[in-house]
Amino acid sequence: MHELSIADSILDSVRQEAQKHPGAHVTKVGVRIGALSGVEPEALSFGFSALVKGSDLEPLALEIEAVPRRQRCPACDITFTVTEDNLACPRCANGETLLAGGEELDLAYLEVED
């Protein structure tokens, strides 16, 4: 369950910068998951609240933004969010795309109280 890694990784980056605001409290962190990225979101979510429990950081929330795959048609060059694995292009049916997107596996954002 590399999820468990992936979390306590989060984890870590909400406390290095937890250091940089003394005396504010970490109450949210956003991640985006891509999905190709080849991470389970709820099995990320499980092994977060595992690990907050308990914690210095109990009660902190984690909310997860899915991003859909992407693909680039080179030939008239649009971006477009594929759709039933299909990945010719909607616009010209060009089935030459170029992957643009999905793999992302980001810290979006933290939400901080003083």
Second form
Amino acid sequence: MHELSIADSILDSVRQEAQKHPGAHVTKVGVRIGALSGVEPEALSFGFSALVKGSDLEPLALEIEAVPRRQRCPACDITFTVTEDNLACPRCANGETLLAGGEELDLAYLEVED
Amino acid sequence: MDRIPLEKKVLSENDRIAARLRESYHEHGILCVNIISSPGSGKTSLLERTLERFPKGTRVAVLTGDIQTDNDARRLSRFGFPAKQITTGGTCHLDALRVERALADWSLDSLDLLIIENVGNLVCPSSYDLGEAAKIVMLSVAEGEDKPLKYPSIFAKSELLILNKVDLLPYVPFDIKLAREYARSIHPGMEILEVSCTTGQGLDQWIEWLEKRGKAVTSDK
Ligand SMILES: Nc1nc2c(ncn2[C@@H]2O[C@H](COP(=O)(O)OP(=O)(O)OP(=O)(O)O)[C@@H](O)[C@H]2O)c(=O)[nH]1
Ligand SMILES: [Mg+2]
Ligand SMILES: [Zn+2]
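The form predicted in complex with the partner chain, contrasted with the form predicted on its own above:
Everything in the complex follows now, all chains and molecules, and the chain you saw is the first one.
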């Protein structure tokens, strides 16, 4: 279960960013989690709540935006969102497409109150 | 209430160290590969078979990650090449900082190849960049052919799939053709090798793959 280490990294980043806004109180952190990130959103929420509870950051909310996998067709030079694990190009049906996104494990935003 | 946009990776600290490692491998002309599989697929066995084939003086070193015990490093140090255990004490993956620390007392000048055996786990190690040139995923035929569909992340990110324990094919219901199709449905064009660490089948191709990949590293130096 590495979602706990991921949650810990998120909290570290929140603390770092919060230092840039002295006096502000961070209420929420938004993250983007790609379908290929290896991180399970539910497990991450669970680990996050467990770490926040009783910490200096309580009550901090987590919002997860799940990002789908994208592939690129080199023949058509288009990028498309993968649905139902179908990696073939929707325009030319080429099966040899390339990974173009879905590995995100990004911090998106902080919400703060003064 | 204010919303402050952030453009930062959650693992930016790990990525920063991984980038430093990658730079240093590149500078020293070292091929680094990161081998990932479920517990018991045969990572250490593959490394044993690999090291025993290397002539004395081959500039190779191995790092092996485990939650507990240094059994794997003991198995690997018999061959006379540098081998070190990274014991994670509960963590299910290696990270760049642990690798950097483990490398600190080795001279990279004396290496051409660094093989990292990650902690046995198909999910967590896929999120942590170790600065490697290539991730390699191993799947043994005892594990079921649907693993690429269940764990797409590591199959999408790995350059090479090693299907190990093919000596067991007569005894286990494993459709190897289907396994290859599933892997390529996740990762079109993925390279696949069929190997048995017991009989030695496919090991020549594996060593050739390492040599080919090592040349690619030195030629873009
Ligand atoms: N039949 C057969 N058994 C194998 C093969 N390769 C490895 N094994 C056996 O599989 C078991 C596990 O092998 P290891 O090499 O320790 O596996 P590992 O992936 O390093 O395991 P962890 O480090 O614990 O994740 C051992 O009993 C090996 O002897 C193979 O090709 N064929
Ligand atoms: Mg092992
Ligand atoms: Zn196309």
